[in-house]
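A single chain, nothing else alongside it, follows as structure tokens in the form predicted alone.
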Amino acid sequence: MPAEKPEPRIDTSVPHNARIWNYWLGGTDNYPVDREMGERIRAFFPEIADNARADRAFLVRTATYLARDEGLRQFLDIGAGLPTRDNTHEVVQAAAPDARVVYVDNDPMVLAHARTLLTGTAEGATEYVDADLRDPEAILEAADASLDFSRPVALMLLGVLNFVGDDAEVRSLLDRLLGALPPGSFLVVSHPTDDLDPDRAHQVAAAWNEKGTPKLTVRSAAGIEALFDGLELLEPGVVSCSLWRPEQTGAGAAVPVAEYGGVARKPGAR
């Protein structure tokens, strides 16, 4: 038999995106070092935990969305981040019951808590893979065991490609994503902008940058929108996550936030 292999170490002296964005969402699976600089942070930007927040339910309209009234059953979640409420597969299985959802990450922390993710309806399927972002053919590979790359899926990648820095590399991970992905896909991108506070923005990718894991990059509204390249953005395009099909409450409207999001169809025929 192979020998197994070693269980990840969770170094908890580096603040590190998943523990730091759990501790803003309210969550407990973060540490003093991961809390140090959320506070740092928050310190200068106290919207922050906004942030937060509004990409959450940025995930929860869309995810809904596309399950409901796009008819899709397959969803690739990378960069899922620890388990917290709404999760993907919770949204899209309660619109429909029999959807499928991979999550990738590479953080040993988020693979520690796999077993928390790995539970869905009877009816459909939960399944976590271990992989990198910029390792595209692996995600992919590991993915074709649950997911029909005949059949439309949507491909989630909130907060996550803000950590690639490189604009070539990024528009040539979403190519290989997309490429294997048949028309009728959808693309699901949310991005920290400095298009609202420019300095504030950059700011806090400076403090992140000089001891959080790993690096952060801002975009512009423009950079944002590039990485829809090719495909059809729905209505009302790349907006201020907040602003994206918001729900009405009769709390007021709602309030933009530094988070942009957009959701975009392969075009073709389905």
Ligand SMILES: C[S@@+](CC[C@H](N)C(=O)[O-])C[C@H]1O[C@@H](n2cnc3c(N)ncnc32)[C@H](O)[C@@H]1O
Given for the second form:
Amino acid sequence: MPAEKPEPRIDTSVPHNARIWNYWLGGTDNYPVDREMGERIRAFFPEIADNARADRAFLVRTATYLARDEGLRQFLDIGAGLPTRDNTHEVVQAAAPDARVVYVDNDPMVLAHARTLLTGTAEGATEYVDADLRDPEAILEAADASLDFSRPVALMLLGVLNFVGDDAEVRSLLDRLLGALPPGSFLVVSHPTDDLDPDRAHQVAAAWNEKGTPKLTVRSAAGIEALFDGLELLEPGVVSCSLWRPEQTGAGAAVPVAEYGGVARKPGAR
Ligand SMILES: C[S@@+](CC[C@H](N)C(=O)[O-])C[C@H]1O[C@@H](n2cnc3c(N)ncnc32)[C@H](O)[C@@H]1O
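Here we have the form predicted alone; I need the corresponding form predicted in complex with the named molecule.
Let us now look at the entire complex, which starts with that chain.
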């Protein structure tokens, strides 16, 4: 009988990004070490929780748009994070119950909670893959059981490319993932930026990188725009994710946050 894969250990001695993100979003799946770091960063960057919420709201608007207006039925969400409100499968299956969603993350805590992510519609499919963004071939191979790669896929990379510091490596990962998707597929990215307030953005990264895992890189607006090279960027381009087609709520104009985002289409005939 093949040996069972051992459960990866949840390390509570160092702050983990998935857990601290959960803390800023108001969740309870985190440890004292995460909360301590979360508060340390919040002390000089009080709007950090607004950034996290703006990123999630961007996820809701972009995923809804792709399912409802672009007819996308397949979503590959890498760096999915811990389950929270409005998870990708809930958002897209509300618009299209037959949508198929594959989540990917490499954090053991996310793996431990993956069951919560797997409660999609009967008509659609919701799967979880325990894998690393740095190994696109393993991700594509595992996702192939649920997604049909001859049909368009929305590749969702929200708040995760910032954990790959080397620009050439990021380009290679994007090329390998997008290369496996047909024309008419979409790329959605959100990414922390130093565009609005460079000093404080680098202070956040430095504080996080002292102890936190994985290490964080912030990029300029131009650096984030470059992630979409070779694709057709949708209006309004790469902007603060709070300003990407914001809903008109009557509660005043959306406030820019230091997390930029964009959506682009892979060109070519379908
Ligand atoms: C900032 S959270 C974003 C979660 C979610 N995408 C969102 O926008 O709310 C980043 C997630 O990426 C995951 N992550 C970081 N590096 C990764 C890697 N190399 N491979 C897979 N997941 C990774 C972390 O574990 C964490 O859950």
